[in-house]
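To begin, one chain is listed below as structure tokens, in the form predicted alone.
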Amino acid sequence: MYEIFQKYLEEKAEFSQAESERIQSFAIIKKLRKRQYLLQEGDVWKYDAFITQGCVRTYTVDEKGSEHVNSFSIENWWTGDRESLMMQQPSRFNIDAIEDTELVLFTHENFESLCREIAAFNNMVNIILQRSFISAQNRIQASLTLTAEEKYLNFINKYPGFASRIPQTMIASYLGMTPETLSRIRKQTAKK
């Protein structure tokens, strides 16, 4: 499992043998079964987490018991609750596995040490954070300006493999629509 993360690192930057060994020395391997929590609302998130296999969702549950999906994360993506991590406050989110998932975790303290000690690692992290911010901006803009059909088409074009891996009810929640609306849109777009 760590080999997948090592390959990811090698694709992002050049690391010396000593740097690679230092990074690996801090890695914690974690396996989740389908529906198992990585983080539960109310807990403080303490890790930087990289997915080597599987898929997770980040979501909240409102007072009526309805789930609101904030994001999905798959192989070669990072996941977690940045607000809880940085502010060291209880999370508003749940993160659970949609399918069996394997991750490489770093305690935030060790992750920050790697950023301070290894310039290439720090540069890689900064690029990831910038791309994450851009992605969040795009998601906000889409949710404010696109029609329901445009949101769905944007989603399947941007994340073509997700529709076959993620239950439609979760996709509907992510897109801010009911499962019935998503079903209707899918039928309409299939006819076009």
The other form holds:
Protein chains: 2
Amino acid sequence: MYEIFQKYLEEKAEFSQAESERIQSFAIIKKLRKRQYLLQEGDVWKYDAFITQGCVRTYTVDEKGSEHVNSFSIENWWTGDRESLMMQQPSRFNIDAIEDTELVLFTHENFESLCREIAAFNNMVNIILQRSFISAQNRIQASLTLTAEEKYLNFINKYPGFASRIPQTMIASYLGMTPETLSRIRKQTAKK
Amino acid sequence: MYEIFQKYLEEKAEFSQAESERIQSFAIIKKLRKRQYLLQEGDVWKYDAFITQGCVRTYTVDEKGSEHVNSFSIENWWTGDRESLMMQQPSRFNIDAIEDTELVLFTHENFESLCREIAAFNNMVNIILQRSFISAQNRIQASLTLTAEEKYLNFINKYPGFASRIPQTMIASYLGMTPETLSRIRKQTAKK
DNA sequence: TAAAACTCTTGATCTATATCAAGTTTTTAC
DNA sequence: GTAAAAACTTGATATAGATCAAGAGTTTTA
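I've shown you the form predicted alone. Could you give me the structure of the form predicted in complex with the DNA?
Entire complex below, previous chain first.
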């Protein structure tokens, strides 16, 4: 499934034949079965990971054992724990597959080499990071200003298609509400 | 007050004399009086802005007229609206000074030139962005998992010194609670 | 330096959402 | 294909935090 990543690269920037080959030479293909972990709390995350197929969730588990979903990532997105990666510290997060998933991994050293060697690659990564930051900001803003119902409507509007792939319990957790509340909101909004 | 920025640069990376001068040649010094706007909702943000002195807040105003504080930035931090800057679209945010404030501004074109010309500068910017992203993630995580009291304790622990410079109303808004709730929490935690 | 305008506190009451509990439907796994 | 497990729904009740209101400090401004 490397072709999907190849296509993504071509869309984002122009790479020479040699550069493309260099990038591919570092790629590690990884497959995850549904429920399988990509990262477990306590482990240090060491990759930059691109999803070519499937869907994963990033979440924490609190002292009471409840899970709090931090993010979902699907094909053509990146996943991982930047904090653990950058600080080389054990992760507070778990990442596991919601569906059977295929990824392209780069060890961080290799990834950094690519950034250093290939200006277009570095630039691409930078733009992705800026986009990620912007969407994190928007999520914060939404959590501060919206009611539970508005959060849900905002979510399905922003990520159409997610609702049909991801269990409601996880979506509720992502939105910071209980599954019961989400169920009631869906019932209400269906009426309208 | 350019020296403060100069010192910041020296701490973050190594720049040659020529590079330092190049950076400085683009710097615009700006002073804000307390309450003065740096950015108003509807305007397009065009700078990269570093605070050498003082404190600003970034916030939105909803239909009911309530303010929602998205972030505080103090000396040795950056501020601005990345989304407006990147997408060249009108900002949803206001940024104004909580104290008399001094900044170093770069127009985004100049800033991008510096990134292109000076690898160490580009690298520095990249690291800052990664850090910002990480702290946005942590804020999301906190908003999903913590109670009002925990959010406040987490805040004063993470940003000691902020509580004494910033009005409680604004801190409450930043934490996603009412000023009354924050006042009661402070009373309770003071007892312990 | 006094009045106006904020900011913070405290109390009483309200409400959005959580929690608990049970039943139904859907998915998983042998 | 069927039993077990998981996911979703619905109702009853609880609660953290919001809202409203009013008084006490503090800061701003003229």
